[in-house]
Every structure is written in structure tokens, then in C-alpha cells.
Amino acid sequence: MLLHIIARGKIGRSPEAELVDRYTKRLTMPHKITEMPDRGGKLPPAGPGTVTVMLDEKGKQLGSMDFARRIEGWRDAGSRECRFLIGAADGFDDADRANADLLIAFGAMTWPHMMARAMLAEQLWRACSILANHPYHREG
């Protein structure tokens, strides 16, 4: 299953970009990052078997194990792509939220969208590690 991060804004050369690169290089599942302009532009078309996860302040706060198990479930059910949408500063509207399969949040605090991208990359790496049965020190 392809892990596809679709994010608004250009990350450029920044500390956040270095973190994203560090963690995506460690991913054991196929992955891709698509950058969109801050405003406008159409999302890449979603093919059959695509799951859409939206990072949103109104989303569920999942632990790393639960996040990994969700990815595992989609993968094992035959999903071909799991796309993770990160909005610009204004986030998403209700119509966008309604089209997502899952809304997640990294806590109740507001995070810059470039930092959210780095945090997502780290959580995807952690999920891949958990699914590969690497010991997880927070389990139990």
C-alpha cells in the first residue's frame, strides 16, 4: 500500500524538511509526497481502493499503536493507497472533512502545517516499525 502525503505549501529547505526527509527515508512501505499550492489546485485523483486520512483540529487523537493498527487494517483489506491530507493555515472546510475516511489530530494544540508534516512522517515511520514487529517501548 502506498503511503501518500499530500500537503499544502512548499516546505523548501528548512529544518522541517530535514525531519521529513529523515523519517521518510526510513519507511519500509512505498511512499510519496505531493506538494500543493497554499490555495487552489486540484488534489491528485484518487483511484479505487484509496483511503483518505485528513489531519484536522477536529480529528481523533490516536496513539501510535492504534495508528499503526489502522494502517495495517487498510493494507490487509487491500487498500492500494492511503493518502494523508495536510491543509494550509486555514485547514479544511466541512465539505472536505465529510469526504475523508478518518480525521486525526496531533493533540488539541495548533501546529504549523510544516511541523505537522514532519510529525506525520515520524508517525508513519513509527507505524511501519510497529508493523514490522520491532519492539515498541510504549506498549503495555
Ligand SMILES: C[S@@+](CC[C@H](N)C(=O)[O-])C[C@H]1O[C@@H](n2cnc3c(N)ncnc32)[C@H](O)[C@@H]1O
Second form
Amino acid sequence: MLLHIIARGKIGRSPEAELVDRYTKRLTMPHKITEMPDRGGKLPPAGPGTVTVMLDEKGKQLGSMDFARRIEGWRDAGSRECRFLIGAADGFDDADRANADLLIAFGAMTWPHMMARAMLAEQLWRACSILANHPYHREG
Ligand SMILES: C[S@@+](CC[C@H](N)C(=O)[O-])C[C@H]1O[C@@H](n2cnc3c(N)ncnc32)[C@H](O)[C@@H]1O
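Would you generate the structure of this protein in the form predicted in complex with the named molecule, following the form predicted on its own above?
Below is the entire complex, every chain and molecule, led by the chain shown above.
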């Protein structure tokens, strides 16, 4: 299953880009990042069975094990792509939210979208390591 980060904004050369690179390099599942403009533009077409996860402050706060198990469940159910949408300064509206299969929040606070991208990359690596029984994640 392709892990597809679809993020608004250009990360360029920045500390956040280094973090995204550091964690995505370690992913053991196929992955790619598509950058969208801050506003407008069309989402890449979604094939059948694509799962859409939206990063949004109003979303559900999942633990890392739960996040990993959801990815495992979608993968094992035969989904070809799991896409993760990250907004820009304006975030998402309710119509966007209604099109997502799951909304997840990294806490109730608002993070800059480039930091959200780096945090997602880390959580995806953590999820891959959990699913591979790699010792990176320690459950407290
Ligand atoms: C600066 S925030 C947008 C804030 C905007 N005012 C809103 O109400 O959604 C940019 C993007 O970063 C991501 N983001 C920021 N904080 C987040 C959080 N706590 N959990 C999940 N994603 C977050 C979301 O994708 C959001 O659309």
C-alpha cells in the first residue's frame, strides 16, 4: 500500500524538510509526497479503495499503536493507497472534512503545516517499525 502525503505548501530547503527526509527514508512501505499550492489545485485522482486520512485539529487523537494498526488494517484489506492530507494556513472546511475517511489530530493545538508534515513522517516511520516489530517504538 502506498503511503501518500498530499500537503499544501512548498517545504523547500528547511529544517522541517530535513526531518521529513530523515523519516521518510526509513519507511519500509512505498511512499511519496505530492505538494499542492497553498490554495486551489486539484487533488491527484484516487483509485478504487483509496483511504483518505485528513490531518486536522478537530480530528481524533490516536495513540501510535492504534495508528499503526489502522494502517495495517487498510493494507491487509487490500487498499492500494492511503493518502494523508495536510492543509495550509486556512486549514480545511467542513465539505473537505466530509470527504475524508478519518480525521486525525496531533493534539488540540494548531501546528504549522510544515511541522505537521514532519510529525506525520515520524509517525509513519513509527507505524512501520511497530508493524515490523522493530524496537524503535516503546509503549509506555
Ligand atoms: C496552520 S494549520 C491550519 C489551521 C487552520 N486555522 C484550521 O483551522 O485548520 C495547517 C495544517 O496543519 C495541520 N495541523 C495543524 N495542527 C494540527 C493538529 N493539531 N493535528 C493535526 N494536523 C494539524 C492540518 O493539516 C492543518 O490544516
